[in-house]
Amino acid sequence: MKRRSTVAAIDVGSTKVAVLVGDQGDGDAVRILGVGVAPASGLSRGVIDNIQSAREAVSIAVEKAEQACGMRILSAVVGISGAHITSQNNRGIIAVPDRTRPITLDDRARVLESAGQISIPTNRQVLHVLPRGYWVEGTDPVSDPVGMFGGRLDAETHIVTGAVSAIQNLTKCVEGAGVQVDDIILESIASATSVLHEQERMQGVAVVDIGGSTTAVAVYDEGTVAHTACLPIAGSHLTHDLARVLRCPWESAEEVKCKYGAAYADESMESQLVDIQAFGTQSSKTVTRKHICEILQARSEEILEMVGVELKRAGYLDRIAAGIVLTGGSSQLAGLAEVAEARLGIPARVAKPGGYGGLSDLIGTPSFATSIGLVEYALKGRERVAEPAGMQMPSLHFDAPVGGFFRRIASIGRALMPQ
């Protein structure tokens, strides 16, 4: 194994905090080497609201996951999630000089940094500025200027940004657990790395990753990037539907949702009865199935349709020819593809992380789509999410608010040394 391409993923969710482990396989695929989970604490809505808790429990999955694979972990990329995540898309434009040579490198990195350029308040960072496309005198669309002749150049850019406080408390969290954080991506783009096929960017397509505690929501257009956004909505919401209802524990209502759960309910759930622990003076009782999909029927279709709204609201809803892929652990709840067709009247499907060898029968489910992807991410670079096919552009991530030059281009080198 080649050390210096190994690199380590976290992702601190509301519901579990994952560490993977992976390199670079034969034919230049992910191999997962290592594997660490455990239960998320000190988290809500996708922030962490205490650091404590937040650095425990990470400080168990990276010592599970140094264990998995043999090695121990000195850096590694981290994912970032939450209503305080914001995106919006810029254009810049530069002259060139001298019309009579190429459009180079160097001009194009200008154009980039023209195009990153935004106002935004002091309590905001920002957490990417990436690549949508370039225009030579104002023509149309090109994938790369670079060796064309013209006197301007035009460039879009797609920026994420994040609340500075989220930021901060998320590194620190991870550094307190003795992980250095060599990058912070957006989650949803690290799904998309994991889940989505080229056909699907090029065509248009929004990646739902509905997790513990918010959905996330990134739409490819024409290959790259067009819109993110992270909704305070998700599986919790359903769980605690559940627990509300039924009046019943909260393990008992998560147990109920993944076992018998449904986004639909049909009358022929009426004579499925089923025993679920409860409060009070009874030890449990009796309900049936279709009660219990009725109640996640309801806040399924309310997930389905705030996508709906955010996607209609960025333009984006009736050019998506690829309809939405759902992924994350919520999921994985039976029939939601089916539900999100017929709400949205848009194509649906549910994905799991694919391409990769190693330990997939340990991790191949929605649930491990973040994580896989943020290994991908870091492994073969961002120009496969930030990118159209055929283009090389150097990194294009910041790690602060963009004003003249660039601070930081993140390298992801050696993020692992032996024991």
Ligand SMILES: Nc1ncnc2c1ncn2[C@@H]1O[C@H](COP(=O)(O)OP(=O)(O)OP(=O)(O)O)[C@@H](O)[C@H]1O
The other form holds:
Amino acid sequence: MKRRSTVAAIDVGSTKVAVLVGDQGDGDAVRILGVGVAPASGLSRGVIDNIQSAREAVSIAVEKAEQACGMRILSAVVGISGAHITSQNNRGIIAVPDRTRPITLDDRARVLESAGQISIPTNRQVLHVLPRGYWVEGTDPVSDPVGMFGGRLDAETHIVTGAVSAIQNLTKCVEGAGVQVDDIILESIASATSVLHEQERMQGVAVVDIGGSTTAVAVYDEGTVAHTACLPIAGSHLTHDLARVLRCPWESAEEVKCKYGAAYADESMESQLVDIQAFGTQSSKTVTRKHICEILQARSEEILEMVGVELKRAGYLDRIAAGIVLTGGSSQLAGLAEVAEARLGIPARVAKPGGYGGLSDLIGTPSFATSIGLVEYALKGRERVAEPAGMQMPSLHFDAPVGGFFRRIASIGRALMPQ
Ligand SMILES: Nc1ncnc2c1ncn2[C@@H]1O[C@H](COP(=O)(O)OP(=O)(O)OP(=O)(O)O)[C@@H](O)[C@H]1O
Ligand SMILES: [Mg+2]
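Form predicted in complex with the ligand structure, per the form predicted alone context:
What follows is the whole complex; the chain from before opens it.
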């Protein structure tokens, strides 16, 4: 994708739609020029289940962002998530015809193309083909084969696919709001872009974005994406547990969770009393904070256990030296990182997006990790964000949806226009 000066990104989350407009500020920092947020509608478990409602929510958020930055949004990079997303690693091999000449950028592009080819059913579409590593003549892996000698070159890629119908629904919903889709990016990869440090990526880390109804996981090992997954459990489950056990309206449960909630309960909370709204003859009732936190602890531990099972299943739980980096709105639950360390036995920290300028007080929370990552993708292009450390990518793109549909749309016009 071409490097552009001002871009827009849309995160259609299950609790909020966030539209961000940004540009490349001084140096390499992303500068956010406008933000529009609207309550989500028409989404279930991270996937659109009512196009009209979702489109209205996107329209409202787009309008707000346009007003904030004084520009019309014509096209945007959009995030995708949901249980329909699957991923796999794939190998490709090519023969280097003349082994007396060094391996070229062209050879590297060819082997990546070969490693990006998998057979998928017609109801699925490739979203990302991310390079993982190379082998010259099957020896130890090398970070970049260009300039080396050998008759055979292998490459491994991480390929992310999604259901065509979910991708089409998302595209239609954004287009219905008057915005063309430049590109569709997996939300967990976008979040990783805005919260991970380079050293964490190199030594092995899992970014865990716990949102409203989905927990998106992306594992990085030796600087590249090694595994991605999306679990259908997150913050709304915590709220629903509270509402069910305390028999109170959802709005009250949500407020209590954010104000007094924690992922653990201890004796000091026994004496802290919290008033909540109630159903029935009484308009409110009083519960101890300990009771609230006991309910939240059970579900928080379940979410973290599910993350642990997923990491173990993929073979990374014992390999990620930097542990897990929690982000997304629900990572703000007090004590979550400590509980994660205790349950999973690996380091954990909560991260909000950093390294950008402008409007930081508005969006400097873990809820905006995905949106800011999407802006970075839109600004730098897939190749630059996806490339492993120290690697220069060939001009031929390879982290691209097969068929280049979104690229064709992207070439139609500019992303923004003055109002
Ligand atoms: N202080 C807080 N403590 C606990 N939970 C919080 C806090 N603030 C927000 N949340 C929760 O964060 C969730 C929303 O997070 P986020 O904005 O990342 O979701 P989303 O991107 O809309 O959803 P998804 O990524 O699942 O599609 C809600 O469930 C909300 O209750
Ligand atoms: Mg989200």
